[in-house]
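Next up: a single chain in structure tokens, the form predicted alone.
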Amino acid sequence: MSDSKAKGSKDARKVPMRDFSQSLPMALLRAREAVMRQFRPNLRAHGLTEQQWRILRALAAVDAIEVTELARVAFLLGPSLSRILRDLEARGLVQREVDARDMRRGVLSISTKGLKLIAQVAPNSEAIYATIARRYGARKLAALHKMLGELEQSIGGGGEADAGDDE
């Protein structure tokens, strides 16, 4: 290939935007992956996927929650959530009831068995958090949480779920 063709093909790939390595979404995904790499073995040891754990954690924080609200807080698309809930229900980790005010809606809660599973996973999870805080720095980690919350608020957080990380 001639030098002019090679140069031309490089020029054709130039895009009028920041370098890929400076992409905020990619930086956040890389950081998320680095963090989740620490937690996955613990989840797998208890037969859980990241998404299942996210649902159980969300349910443990409330008495009961409507399915669409759970999808929003757990950042899962409806079809993915439905599939995951079927498995969690079959395992007896969550309970579904009909909403007394609107019979068309389902209300979910975590079961006693689900709470026991969280209690089993929690010690290792907290140890992983402690390791991350020790390696990265507790103050820096707190500042990062604060900055991420501020970023989310400033650009209008609370948007649609993304199926990108579903199994």
Second form
Number of protein chains: 2
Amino acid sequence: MSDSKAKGSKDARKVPMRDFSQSLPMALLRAREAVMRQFRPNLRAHGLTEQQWRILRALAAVDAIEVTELARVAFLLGPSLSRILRDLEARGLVQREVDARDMRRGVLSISTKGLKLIAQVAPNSEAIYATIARRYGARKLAALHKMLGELEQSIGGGGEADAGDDE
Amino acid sequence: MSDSKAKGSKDARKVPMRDFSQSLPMALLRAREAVMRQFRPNLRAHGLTEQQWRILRALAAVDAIEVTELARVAFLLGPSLSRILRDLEARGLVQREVDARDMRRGVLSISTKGLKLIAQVAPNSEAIYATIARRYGARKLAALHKMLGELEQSIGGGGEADAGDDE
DNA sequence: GGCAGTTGATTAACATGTTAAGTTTCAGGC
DNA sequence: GCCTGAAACTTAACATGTTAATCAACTGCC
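Now show me the form predicted in complex with the DNA, since the one above was the form predicted alone.
To see the whole picture, the full complex is given below, headed by that same chain.
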């Protein structure tokens, strides 16, 4: 009941609901944004968006990978991935070929140019991450990771669920 | 179909970098998405997006609020907010007037229609949240909230200048 | 070996994220 | 009063999120 100092309103709540401060999605969004705000300038300086960077990193970790699998790993939806790949391919950062056994499937891999770009961006990125880990505490960070993973699990990170519509 | 899963991807890492599984932004994104996946259907059923819902909730908690302040509270950027308000206003869910003392400022408030919509959506939303809290554990959830807030703090999510690294 | 149904991927359409530029209104200094 | 700079939004332009529709290629079945 402590009311904050929002503009001329003391207890003017018009509906009964948890306050924003207790919104889980909001808390996750804010935390993520605070983190990303540290990385974005570095990526931007190399002409990369956050998503493009995720894709390059994912590709750098394997020899080759299919589009659908890449979407799963980089946590991007198909449509977004299609658009981004079109661009990255045009920039010569990734290469693509068609699977000989199943022509529907595209097989992707990172190019030499892409690897060089990663080599330019990674050091700074790692340094930023290290700073965050140092300030927040490495142990605490590990604990946070664990809890986030468990949250995903308990909710069912797969994707079903429907809380029903009452009416 | 006896071969391939991804040709020899085991040890094919081409660059030295943390694995995706240890990416903090990714972990936060995944967790948030898992949570939002629970809420979206309910919102969508009432013709609301996540951001529109955030705005209505924020407005319902106060008598009136300025655009800039609303952006801060609902954690939205100005441009997004402008577009969304245009729509919500057209739908009669929010009202806007101009501050008499400073004509640059817009003062917003939720309409009766908006309040009714919230009343329709909130119960289900609260129920979904309760389910998550029950499955994950109320205590653990509180701890997670706390850790997320601290992460923001330690990084400097308060909206000040950057952490200064430099080149 | 041809058709129905399915899968992998892209395209379409609309909403938001993000940064930059533009507009109107204020506040001060002259 | 006027000019300059800042503040509060809004527009603009481009990239991604999200859902639905489309398209081509594969699979199973007869």
